[in-house]
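A single chain comes next, written as structure tokens; it is the form predicted on its own.
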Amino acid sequence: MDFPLDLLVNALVSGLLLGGFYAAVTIGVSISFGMLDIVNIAHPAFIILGSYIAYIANSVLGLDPIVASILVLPGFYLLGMAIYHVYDVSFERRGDASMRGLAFFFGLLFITEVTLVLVFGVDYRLVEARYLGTTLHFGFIDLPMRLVVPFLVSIVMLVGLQLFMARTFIGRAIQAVAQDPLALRLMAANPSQIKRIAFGMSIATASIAGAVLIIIQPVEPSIGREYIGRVFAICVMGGLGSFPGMLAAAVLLGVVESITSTFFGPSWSPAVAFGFLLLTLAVRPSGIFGRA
């Protein structure tokens, strides 16, 4: 088959663009999954309230989805926190976090989505911003603002996440707490404490991610399933933890549905692209950025 040069080159620019938007979606699974070895399936669910929180604030108050997902990232902190000592006290302090943890979280990605069904019905919703209906044009490549400014605004994210992981002592010990509870207690770190920090964090992360989501396409309440799979998948493929590696396994997922999308059709996307996964999990099981 006969790949123009142009069509190839702008779906390599489309693919990177939406490998950042799935880090943004990722990096919460990240932190849950890959740093404290909680399953949260939910996860999703919560990146699509944080859409409809940006789409209120929107509509009724006129405010960029971006800057409304800062303005509630608190919020979201605080509820991720919430969740963490529900977790914490009925499973994890009983030994039970495993199957009745999992049904834990499948319990709030359900509420969470009947809640938001009650609420806003099954329509479609979108926001509205200056910047949506802009293109950039360099030479025959087109860059479209309504993935530009996603793809900056995850790696803004991404960056000041790693800096914090790696720079301050409450970011290290959310590195160590799944690996070695007990050297914490011995730097006088509450293990509890800690992971419940990072989780109010990976749920924080859920409101940027759902204000760059319904920037790129207008959603409804279970549309977050889509994403359950690749979020897990991504996280898993870049290495438990790594924030790099997420980035980079992101970009490629991103990569290979664009093109598969732009040159072969959209049905064949997802199958294409997690068997690109498989594949590569099967070359390298720790990961791309994982410990072999």
Given for the second form:
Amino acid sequence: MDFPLDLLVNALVSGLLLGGFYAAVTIGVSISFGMLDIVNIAHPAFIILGSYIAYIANSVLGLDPIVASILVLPGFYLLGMAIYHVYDVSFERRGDASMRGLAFFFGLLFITEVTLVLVFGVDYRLVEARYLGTTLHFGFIDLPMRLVVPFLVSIVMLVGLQLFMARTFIGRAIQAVAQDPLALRLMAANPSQIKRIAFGMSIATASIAGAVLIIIQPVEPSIGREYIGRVFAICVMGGLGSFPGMLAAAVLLGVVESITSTFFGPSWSPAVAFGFLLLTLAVRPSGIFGRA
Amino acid sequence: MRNWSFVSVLVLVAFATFFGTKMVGNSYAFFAGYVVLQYVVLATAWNILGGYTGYVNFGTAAFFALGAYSTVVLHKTLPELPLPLMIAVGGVVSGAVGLGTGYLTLRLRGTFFSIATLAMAVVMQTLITNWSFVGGARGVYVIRPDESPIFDGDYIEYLFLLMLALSVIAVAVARAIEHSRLGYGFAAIRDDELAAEASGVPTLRLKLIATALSGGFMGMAGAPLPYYVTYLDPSSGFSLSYAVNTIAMPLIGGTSSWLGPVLGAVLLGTLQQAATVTISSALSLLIVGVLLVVFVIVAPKGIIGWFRR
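Moving on from the form predicted on its own, please list the structure of the form predicted in complex with its partner chain.
First the chain shown before, then all remaining chains and molecules of the complex.
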């Protein structure tokens, strides 16, 4: 049997595109877990919430899912600020963030999921837009727009956030807050307030991530769970809190998953992320791209 | 109270529970009671790791379902094996998986362990879904015998009795741990792991013991499940509701002693059984989620915290 080169190249390309999308899904956790040290395991549930909002806007108002997600961005930002406020008052100030904080986010994850089930049922939902059915062809390489659009949107969001973090005062303050809150206070910035802004931003990314998710695949309330393993695997592997490292890890995972699913069948791909996560935790917990 | 007198009291309570349930005269009482008892075992098992050492396990469903699927495998290969032995095997399998996960992740910060358990549940489900011998995604049928093998009664009464025995064992073990060297070691890890390590507490070994015990009991709680439901598929065996219930029950009851998880499991389990019958099962799960969030914010010490000021 010859080696199916075209299959391999196509798997590589779609893995690369998938990786860009994974970066969009992970960036919120990269901010909350990587920079603020808040283990927001409910993040994928908020992404699914974003998907459903894009779905409603698309099926009822006929809006493009990406446009819809940008319109509701402020709502997600406020939701994030509110959640951080409760978290801050109830857990961080009591010095009891680890166990009860985790249980808190687990409860939020569950409430979001069950509420979506109660409202929409467990059917798969999907969005429609004119560009989604088309595929670009370059020789034997296929570029489905269904993957290209999410990839481009993700990269724009990633670059925007990277610039924000590196160039603005608030961005630098966010990077500083996990390292040294006292020094930040001396710079006349309130750590609680900075964290509230940062957490609001991390939840806001879930709106866009949700829209690109429902473009890539049909969504039902519980698929968020498949993303928990992926998201944290990418975040840890990329070295907590570094966006370029996170992107590299996301692309790596995307490519490996895509090759696994091409050659062994798609039902195996969730196991890949877990393998990655365990391997990273066991061998190099600071991440492949992290500072040792 | 000494351990042995505590165990005799437990056994007395168990017998009272069994005959009390029999007095109802309706086999539904056994079906509902079985679920409540199953949660007593799960919540107590979770608390051995979560409450005593402070490491949060989100993968209850994985350990539980592994126990259930080990019974499915035994049912297909050695159908003559008595159920108590199958329960023991389920416990060993889940305990070993707990040990392995713990060995890989427990040397790191606690949150990594929690995330790993969450991801592990997804992967175990993937493995079972792809394993056609145990039914794969289609699920598997297990025929429940009609009669109890050891006394005159329905098979569900036998299952109920087994789960009752497991509850007694789990609670007795949890209480014995609290007042032993092991328990003091666990508490030291929970309060300040670095200080414990520095004072010569073998933290990794203790954490591994806790993970294996906790996972083992979860597996044992799941082992009789195929005979209870008679049809088992991966999405019901690995249902997230097991994980959320098992975390909510100790946190609502109180994590500091064996009584908390039992209290939480009996209250929340009964409430859910009632709500599932009268309203709907999705809504009853929503109630659990909301209660969990409200309790961790408002009552961090749980129900037993109200009585110990």
